[in-house]
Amino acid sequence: MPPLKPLLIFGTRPEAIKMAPIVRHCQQSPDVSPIVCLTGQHKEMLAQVTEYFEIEADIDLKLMQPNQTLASLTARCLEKLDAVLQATEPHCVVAQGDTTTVLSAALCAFYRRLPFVHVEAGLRTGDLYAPWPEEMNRRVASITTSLHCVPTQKSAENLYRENYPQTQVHITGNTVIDSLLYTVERERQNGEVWSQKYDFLGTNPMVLITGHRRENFGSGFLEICQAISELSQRFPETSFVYPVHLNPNVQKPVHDLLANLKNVYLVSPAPYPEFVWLMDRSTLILTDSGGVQEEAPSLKKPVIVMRETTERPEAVEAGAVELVGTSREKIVSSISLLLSNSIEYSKRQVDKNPYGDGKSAKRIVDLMLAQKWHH
C-alpha cells in the first residue's frame, strides 16, 4: 500500500503554529508522505514560525502583498493553489482554521473533488461579521469538509446542529496546545536569554497586549489605544508590552497614539518562542487573538478579550477569559480590577485548559490514515 500523500496548506502565523505538530507527525510516520505548501499569505510573521519549528516547505507561493485586500488575496490564492493540486495529485488536502488561505484551500479541494481535512473545525460565533471575514471562511470550509477535527465537545455540537454527519466529526483537541507545551518547556530552560533581553521589565507587573482583528479597525483601535494610554498612567509601575502586528491598519494607529508613553513598549511581532516566554512572564494578557485565548489558560494567565463575541466560549465559562469588547471604559475597569485585587485575579487562574492535552496532532494524523483515502 502506498503511503498517504496529504497536501498540508498554510499561510499565516497562527496556522503555522497549529500545523507544525501535524507536519512533524506526518514526517515521522512511515505511512505518510506529506507535501507542505505555504501560500505565504504572511511573510515575516510566517517565517518566524517555520524557522523555529524547522519546517522546510516543498512549495512556497509567496503570495503576500503589502496591505492586501481580501478579494485580491483570495483570487491569487485560488489560482495558485489549484495549480499546486493539479501538479502534486494529493490524496487529500489539509488546512487549519479560518483564514483566506483556508477558504481557498477548501474551495480548491472541492473543485477537484478531493477530501478536505479541516483542523480546528466547528468554531462559531453565529455572527457572520464577527470575526470578519473568518466566520464566513470557517462555515464555507465546513461545507467542503470530509473530516472535521474539532477541538472540543462544544465545537462538535456546533457541527451537529448544522446537520453534518456525526461519523465525520472527531474531537481531537487543539494542536495549539501541542506547540505550546513543547515550546514553553524549551523556553523556560532558555529563560536567562529572554530575561536579559527584557531586563527593563525588572520584577514589576506586566500586561502583554496583541490586537489585529479587522472588525476592530478604525474606532475600535482608537478606543483600545486610549484605554492602554489611560491604564499606563493609572499604573506607572506596570509595564505594557505590545508586539504590534504588521498589518498597516494596526501599525499606524498604535504608533500614532502610543509611541511616547514611558511604560508602554511597542515592539515588533515576537518570534513564537519569545512570545511564549512573554506570555509566561506576563501578569495578564489583553488581546483580540484567537490563539492567545486558547494558550493563556495553560500558563494560568487571565485574558481580557477585546471582542463582543467569541467562538471560544470554553475558556470564558471556565473563568479564565473575560470578554469586554472595545469600549475604553470596560477595558480600563477590567484590567484595573485584576491589577489591584489579588482575590479576583486568582479566580481567573484555572487548573485545566479546555482546548487540549498536547496530543492532538497524533490523533489527527491517525484519523487521516483511518480514512483509507490512499487505498
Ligand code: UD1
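Got the form predicted in complex with this ligand; could you also share the form predicted alone?
A single chain, with no partners or molecules, comes next.
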C-alpha cells in the first residue's frame, strides 16, 4: 500500500503552532508522506514558528500583500491552492481552525472532490460577526469536511446539532497542548536567557497582557488600556507586561495611555517560545486571544478574557477562564480579586486541561490512516 499523501496547509502563526505536531507526526510515520504548503498569510511571524519546530515547507505561496482586503486574499488563496492541488495530487487536504487559509483550503478540496480534514473543528459562538470573519470561515469549512477532529465533547455536540454524521466526528483534544508541553519543557531549560532579558521583573507578580482582536478596536481598546492603567496604580508591586501587536489600531491607544507608567512594560510581540516562557512566568493573563485560553490552564494560570463571547466555553466552565468583555470596571475588579485573594486564585487553577493531554496529533494521524483514502 502506498503511503498516505496529505497536503497540510497553513498560513498564520497560530495555525503553524497547532499544525506543527501533526507535521512532525506525519514526517515520523513510515505510512505517511506529507506535503507541507504555507500560504504565508502572516509572513514574519510564521517563519519564527516553522523554524522553531523545524518544519521545512515544500511549497510557500507567499500570498501576503500590504493592506490586503479579505476578498482579494481569499481570491488569491483559492487560485494558488487549486494549482497546488492540481500539481501535487494529494489523497486528502488538512487545515486547522478558521482563517481565510482554512476557508480556501476547504473549498479547493471540495472543488476537486478530495477529503478535507478539519483540525479543531466544531467551534461556534453562534454569532456570525463574532469573531469576524472566523465564525463564517469555520462554518463553511465544516460543510465540506470528511473528518472533523474536534477538541472537546462540546465542539462535537455543536456539529451533531448541525446534523453532521457522528461517524465523521472524532474528539481528539487540541494539538495546541501538544505544542505547548513540548515548548514549555524546552524553554524551562532555556530559562536563563529569558530571565536575563526580563530581569526587570525580579520576583514580582506579573500580569501578562495580549490584545489585538479587530472587534475591540476603538472604544473597546481605550477601556482596556484605562483598566490596565488603573490596575498598575492599584498594584505598584506587580509588573504588567504587554507584548504590543504591530497593528496601528493597537499601537496608538496602547502607547498613548500606557507608555509612561513605571510598572507597565510595553515590549515587542514575543516569538512563540518566548511567549510560552512569559505565560509560564506570569501570575495571571489578560487576553482576547483564543489560543491562550486553551494553553494557560495547562500551566495553571488563570485567564481573564476581554471578549463578550467565546467559542471555548469549556475553560470557562472548568473555572480557569473568566469572560469580562472590554468593560474597564469588570477588568479591574476581576484582576484585583485574583491578585489580592489567594483562595479565589487557587480556585482558578484546574488540574485537568479540558483541551487536551498532548497526544492529539497522534490521534489525528491515526484517524487519517484509518480512512484508507490512499488505497
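Numbering follows the first chain given and starts at 1. All values derive from a computational prediction rather than experimental measurement. Note that the rigid core is defined as the largest set of C-alphas that superpose within 1.5 Å between two forms.
On a rigid core superposition, would S29 pass a 2 Å threshold for CA movement between these two forms?
It does not reach a 2 Å shift.
Rigid core fitted, then: does Q349 show a CA shift of 2 angstroms or greater between these two forms?
After core superposition, the C-alpha of Q349 moves less than 2 Å between these two forms.
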